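So this first bit is one chain, no partners, the form predicted on its own, shown in structure tokens.
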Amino acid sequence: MSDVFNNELFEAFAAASDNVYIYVCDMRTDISRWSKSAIEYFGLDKEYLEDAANVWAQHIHPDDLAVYMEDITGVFSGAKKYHDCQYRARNAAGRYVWVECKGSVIRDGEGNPVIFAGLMTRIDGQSKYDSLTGLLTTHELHGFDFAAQPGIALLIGMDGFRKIISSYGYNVGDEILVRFAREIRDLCKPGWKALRFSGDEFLVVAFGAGREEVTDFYKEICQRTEMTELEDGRRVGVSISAGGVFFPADADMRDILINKLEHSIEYAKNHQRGDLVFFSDEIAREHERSLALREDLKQCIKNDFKGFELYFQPFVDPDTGAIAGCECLLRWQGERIRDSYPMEFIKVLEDYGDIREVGFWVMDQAMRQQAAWRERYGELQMSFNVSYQQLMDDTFEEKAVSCLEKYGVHPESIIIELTESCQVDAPKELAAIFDRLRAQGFKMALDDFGTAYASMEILKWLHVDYIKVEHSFVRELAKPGHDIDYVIIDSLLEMCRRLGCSSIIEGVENAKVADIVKELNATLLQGYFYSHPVCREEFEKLLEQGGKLSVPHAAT
């Protein structure tokens, strides 16, 4: 046996540490060693291997054969002096396990190889790399020094991720960031450093780099993953957007150089979803906006939810032209902030966790309001929207059911909307919910449905009792060319009757449109046409006038 494989210094080395496995190959024999450690972890048959690149190349995940064989051979055809990349290689109890893999070639004096002896270190649980993705972990970045050298560091984050997983599972979810990572890590140039930053993030470090290179990088990584196909043959789309930051110029400091990275690509995804944002006065100002906004918020809602209102927006009978009840709007203004539209300051409210407590507000002001009018104006639907979250909530029926019987409501004159745009993870739990809330008396609806791809799907699930076709469709109604509007409507009118709920039109904004619409016998309409959402003072006039909206009403 060669002197090679019998010596003290093979012995220490291979009893150095549990996760890291030493090999020594006789090249001219093509006979190699391997530490017991190795054989014990990775299941190997003997200590003594004959052609062990072949049955090695057995241990290691089909994804990453390529890349083990391709580095392996340049090695060995002297193309590469040293042995070094890292790959999956499946261990005794059949898991796969990320190990970075390095050694090198002695030659003789003639050049030919004589010993081939490396090394491997399981990086799975180290904090260095990522255990999934085999990248380095944002622990690194502590060793970087973004002053010493200039370039652009990138901050890539999926498009919905969540949706991903809800559609197809965290296995497909795994999968797919995997192959993304690689994609990564492939694409980057030599100095250049891949991160797994969180979740479905990654952080790109491209030293000595400038903006042309790297909006090359970006566009290439987009192409590549737009398309992701699937160990079983399955293909799934896969959309990306990015943030940019210069260093030194933009930042020098880790801590400074993250806050911009997060900042760009959440101003990204707001406002051009699929491309790369270079951090900007701009992306500043917004965050500074945002902060103000949520301090406001979170004061208002301390302070009795001063600042908070309900605007009310009727609900038309088509036949008739009387209001039959009303849709309540949130509106807010802050100390600060005085000019903040419902979608910007509802999306702190939701991103920051407040819109439970907001919706619970809202909820009981709703039905407050609704008890007063009753006594008043008789009966009149009222509804108000619901975020998915705040549905969920354990507390969520309690609360509903306390609100009835503390102003007396009936409940058939409450409509719960969803709001359509939310992320369902949990649908058979959700659909429950709606159950239950219906066997209580209150009227469940779908907010603006039709504008996720998940409407239809979601119809399977839950029964509801009100489906709000979304203003979309409706509004460029009367204008040449969108025909194909007026067939979506009738065709979902239809679908809610034969269903067996009912139907509310949104987005009736001019007479022809509501000439239209009053054709295709939906239950209620809503609009501009009618009257744009009011304060309660102005509604209760619209009330007192006899509530009928055959003709619009101007008020604001």
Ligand code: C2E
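Positions refer to the first chain, counted from 1. Superpose the two forms; the largest set of C-alphas matching within 1.5 Å is the rigid core. These figures come from a predicted structure and were not determined experimentally. First, how it differs from the form predicted together with this ligand.
Once the rigid core is used as the reference frame, the Cα position of D64 differs between these two forms by 2 Å or more. Positional change of S32 between these two forms reaches 2 Å or more at the C-alpha, relative to the superposed core. Core-superposed comparison between these two forms: CA of D84 displaced by 2 Å or more.
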Given for the second form:
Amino acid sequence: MSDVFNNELFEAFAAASDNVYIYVCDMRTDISRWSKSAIEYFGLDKEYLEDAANVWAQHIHPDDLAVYMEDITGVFSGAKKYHDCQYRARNAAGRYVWVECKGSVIRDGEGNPVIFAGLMTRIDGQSKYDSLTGLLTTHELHGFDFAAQPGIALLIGMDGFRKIISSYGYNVGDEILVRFAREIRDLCKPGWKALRFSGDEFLVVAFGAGREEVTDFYKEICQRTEMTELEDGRRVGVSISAGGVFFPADADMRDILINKLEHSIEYAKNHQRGDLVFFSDEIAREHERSLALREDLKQCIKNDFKGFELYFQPFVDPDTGAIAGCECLLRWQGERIRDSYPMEFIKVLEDYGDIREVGFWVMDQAMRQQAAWRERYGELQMSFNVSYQQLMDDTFEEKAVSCLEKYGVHPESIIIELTESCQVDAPKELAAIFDRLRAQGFKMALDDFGTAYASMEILKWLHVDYIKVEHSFVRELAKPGHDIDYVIIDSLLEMCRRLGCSSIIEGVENAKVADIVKELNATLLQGYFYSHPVCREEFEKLLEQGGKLSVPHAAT
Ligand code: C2E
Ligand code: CA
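Alright, leaving the form predicted on its own aside, put up the form predicted together with this ligand.
Every chain and every other molecule in the complex is listed next, the one we just looked at coming first.
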């Protein structure tokens, strides 16, 4: 027996794991030794096999045999350095399981093959096909050769899939994913591959395709999935966005390609919802900026919130024109990035979960300021913004109450504005949090009311004190052809009154709009006409003017 096999290392490796199987072949005699676990699991005759390549070939699924033979012949002939392929192999129970087979040839000084050794890993846990949609899983990506021919990879994702699940439940979510996968598969051209990438994201690798063909494919997918009719007859609107990347482009393709796809779809969702957006320098720049923003923000948070500041925008009493309070709005300047707007940096804080920490800082600063101003200017209604994510933090209520106590603030003077009301996926929990905070005395507000189609629905679950009418209805109010905006605002305010809530109209930008909205009997008004958000010193000047804002204040 060859000393190739009398090796303690073989025994040690063979015993190492129960889903990894070891084999070593003496290529001079074509005799190979297989680990005991392999013999048992695959039902091989014996530990030492002659002509193992052919014996083993009989265990391979007929559809995968060509892939295996091509790979192994390449390795034996020296054309390929390593044996590395995946195929289905029949086990002792007669069932085919997916294995990943890797190995390499060791040669003597003259380059003659001496030993072929390798291991096989059972990968049936990482199934080749997604059990829900039947599409390939991302595990299969390893088998794609992106360098062999040009093409386009597309990452298609649903917009607001979480919302679909929260409105219709998981079963409907699954039904939509299955339908969606079927449409994708139907529309794929021969040679293209479709994979389920993650929950609601699908990857299409269009080998050999050009921009036009892929764009048509995407348009057709959009059309077919725009309105999905469920088995029970209900119709659900589904919108999608996608990122696209051309290949071959780089030497080390796969990971870079996936990163580019992820950046492209993120860009599409943020800036061009519904579109297919191809990777570009602009996307790369935006991604780099978002990384730099994140680093800069982290640094500031660590540095005791250096660079963060609150600005204040007055709430005005429509009858007297006096300042009744203000909204606290976050501003930030980093060490490197000094021109980031709230919409941008707050999104980054939210995406990385840092908004909670910063949000607590905002809450603390707002209450501290409220207490300080009360002594000098009397009681002001002061609001600050919180996202759903922040409110759902287990410690929110406790921290809010401890802030009240720390600064001796009256909770009735604090309005907590819930932003992005459309992303609510646990309405009962949210309603309970609202009720508890209201029981503590805080005033709760729904921000941007009227924009999200879920706004009305939210009102069914939540008890709120204030509704803030979204400024897009208000801004154009005085322009011809905007009568409908007036009707909408009027109806929203009527609804507030009937529900017993107060109202704040945002976006009052000029005197004409101010005149119109004054007639509407809102509780408070807010907008550039009265003042832009301003820093503490500027806001104090406004308060010192007696709180009367009869002329527009032109700060930034
Ligand atoms: P928002 O809560 O809807 O805040 C009102 C935004 O409208 C502010 O933008 C304000 O500057 C702007 N605005 C005020 N009056 C007018 C007007 O007459 N016309 C127009 N066109 N806009 C007006 P800002 O300060 O850029 O804030 C943007 C958003 O950032 C806020 O929208 C809010 O969602 C978020 N935000 C700001 N501070 C915080 C915070 O501390 N925490 C959280 N979670 N979000 C915040
Ligand atoms: Ca707000």
